[in-house]
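What follows is a single chain, given as structure tokens, in the form predicted on its own.
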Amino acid sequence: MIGNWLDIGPVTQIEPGTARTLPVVGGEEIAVFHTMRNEFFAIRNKCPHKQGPLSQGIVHGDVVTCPLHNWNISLRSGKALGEDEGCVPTIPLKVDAGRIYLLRSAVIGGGDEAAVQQATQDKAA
């Protein structure tokens, strides 16, 4: 761990175009995806539609489509697009040397809120 940060391993491990899953003891599994522009996003792995798995969907661009029902679902914003409507948490996520690193307050929860925020708008700066 750095600082507020958990290493959850290399970028290796999730091959372009996939995603793996991160369980987490008292909270909601993460989908962590490896775009083929070499992008990674972390998300609930829950689609907000029926709660489907996000990880085994199709990734294109930084949009994951829904196993269940074809909602697509923003990497970047967590927002369902189209005409459906519902949004999935993000979680933010940096890459550092190789390893990627996720938020510890929004993975293991109760987290100062002010903080996912602040690395959110680090992310995008």
Contents of the next structure:
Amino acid sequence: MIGNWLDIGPVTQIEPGTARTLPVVGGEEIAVFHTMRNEFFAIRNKCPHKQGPLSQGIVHGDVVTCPLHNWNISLRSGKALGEDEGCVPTIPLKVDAGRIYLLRSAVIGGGDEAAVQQATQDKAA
Amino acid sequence: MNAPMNFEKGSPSGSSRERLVVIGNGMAGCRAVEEILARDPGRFDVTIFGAEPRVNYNRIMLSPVLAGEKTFDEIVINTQEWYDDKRITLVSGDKVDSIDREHKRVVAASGRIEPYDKLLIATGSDPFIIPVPGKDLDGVVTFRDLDDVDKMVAAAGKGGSAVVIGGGLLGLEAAHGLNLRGMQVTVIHLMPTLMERQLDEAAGWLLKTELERRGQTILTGANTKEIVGKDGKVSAVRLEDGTEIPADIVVMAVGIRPATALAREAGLEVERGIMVDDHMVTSDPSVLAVGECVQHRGLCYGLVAPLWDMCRALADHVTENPTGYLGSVTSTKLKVSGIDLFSAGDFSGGEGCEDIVMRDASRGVYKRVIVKENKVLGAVLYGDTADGSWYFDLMKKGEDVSDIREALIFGQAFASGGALADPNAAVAALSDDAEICGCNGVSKGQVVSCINDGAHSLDAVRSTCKASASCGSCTNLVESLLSLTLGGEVESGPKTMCKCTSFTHGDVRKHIVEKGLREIPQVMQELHWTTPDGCASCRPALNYYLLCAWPGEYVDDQKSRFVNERMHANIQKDGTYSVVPRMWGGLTNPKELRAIADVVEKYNAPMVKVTGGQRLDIFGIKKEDLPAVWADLNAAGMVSGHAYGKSLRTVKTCVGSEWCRFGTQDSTGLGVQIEHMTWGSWMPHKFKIAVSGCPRNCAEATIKDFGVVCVDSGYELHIAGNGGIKVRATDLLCKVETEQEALDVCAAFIQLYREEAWYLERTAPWVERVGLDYVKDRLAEEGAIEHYAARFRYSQQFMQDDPWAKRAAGEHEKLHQHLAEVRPYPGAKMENA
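One more: the block was the form predicted on its own; return the form predicted together with the partner chain.
Up next: the whole complex, starting with the chain shown before.
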């Protein structure tokens, strides 16, 4: 079981209200967020709008505002909120005994494909 | 303790009773036994092992014992008579060392061997000890059992200082107890808010403020590095940042972990806790487990309420009437007298969740209820917890709250009042002399007549009868009266700051100064923010307003800064940054140019461009390279150009009288002086200055926020120009004769703008909003120039240290570094997919 989860270090390495990045060689960079409500999320570090680095946005609640054009992205679902449409892949994350783990297959595969597909369907519907 | 050895006892040889052995004489173990006996008193011969040398007591009441509010005798659950009466063998003070599942027996530390038919593990949890140097020193205690309490009470008897590591439930209760017993208490908490598992930022802030008021020192975001000792005894705690806090006793209360060693060694299935099914049965059908040591459906519990449910399910199962345990929803209260605090369920919010927030600053109340799909998902209450159990009940039952949604936050009495559930109806039912606004003593009748006299908006009511004009907590009542009195004809007032508040930027600025609000969570509480932690619009604005109001005192909140100001560089569309070093008045020299050229080559910057503000912009720098780039530029004497900030940008100059045949004054020199005076200042928006040496105006001073045009007889000072989307030429503010006067008026104008404009309002729209005459009048008042200029210069004392130099030296280094880099091995994707 543990082999499926990638240990990326202690929770304390990300200040609440900020994100840090995790480049993947040959893959897509991941942004790992620590919200002010003490939750952790991982999503691909690219806004669905113009590929802005979401890790650099202002975090409020479980939402990040993209630094380039102020799209609001739900960290929980990866979906753009409000009038905007789009979705960024999420990476399943868990916190155990003070350490952060990401689902290895999603890290390497570039995110939760199911989320992307769901978003595509939602948009079509 | 004195029970006979009973190898022969048991079902095979005599008694028809099954043998039940319980490991753990705590709340879970004993409760399970009580539940079983209540169902079938004759079924088992019961033996309970307890590691502590005493009878069963209520562990959660240790806090009141520490605080001196209760004695040990008062928290005993079962006395020795109870054990005797129920014919339970209590083996206390003897810890079980191993479980021999093959022979179905347990072995205790004393050598005592006890066979079983059914074994119940109720070992609870162990305090977590952070692995820092000095953790084993004399005087370092945990907060788990009565021995710990005795140690703390003994230490407190000698007075002195206590340090509690951990600002969670347990740590704060320990701190409270020690504080009441007269010790000087410091709480060290790793996270930025207290009790972050149970409280959101807003409630955590209120709690911290109250504890500080009671004389405790609360250090949040503080990381313990070492416990310092002297002669084998604790003497101080040293933090990561070097701070040393003297300590005669250190209480380690950072958390608990399920005590699973025994089960693990016996080969039972264990993850975080001992794995159990819905009937509390472990991977061995003869072995049950209950309480804090178990993991049920992926969850481990550290609170008492789930134990009761677990014990019920366990007893039902062993008496062959299985019902099953489905998991628990928990709620938390802090046992610190005088602090009302309640938290339950999921308060992290999320997709489709709606926060209903009510704040009453005058009573110190913060209430937040989280609703999703018409069901209560969680609640955080501070200051008034009367409705905690009601929300908790709605939550557990999953009741549909759509009918009482509007009145939910006002509590049970209000929401279940039938017709009163409609807040407008409730307000309509108030008598005319009912007080609406407590601050200004305004009654309902007065508000209504003021509305009838023509005050058709919230703002109009505020300015005529003063209702809702002070603290604002009656805003919703006034709004209800407006819509009741006028029907649909309520005029919407001026735009509020954002959706989180009913106040305008102007109101917020005014209240920050008048009420002396000094932190973002304090502003949100006092001004009744309707969201728990604001949004991307209000946080940066509040951060600026506080910075401006309390220079040298307010600690800048990095997480409320837009990325460019957090990174001290300009983000570009590809996520890289551009870096602009300051060139004073547009002047440069070979050393600076060489340093820039070297940086461009060293970091492969793909482009360098001359900006409109007369300096050089280096493009394509990666966030991780920024500190090194800044270090190189610093080495050549250059500092941040703040090309990224809501701050002073550039002071553009022409060559002036020193070289130009038309120049009337030393415009370059004056520009450099102005830039030295103004650089580093944070503003409501970006701010550009220019100084032209003659009316030909080569520096384009008449489209700047502040422009100086030199003439033979002195200096014309212009304000509120803009070269952006909507070009606006400046207005002439005044004419002065000396450079010093020009500098003073510049400083004064900037300070007036800093103190009065709204966040993200450039000088041009600000001056158009308030009127040029207003600005002129304000600055023409007796002594105004000196007054504002002095305020600006005071504030600048704290602003003019180069942010780049600090970053190059390692400040906020996490902002620039990646967490790690993932290098998948070849074929990883296929194998893991």
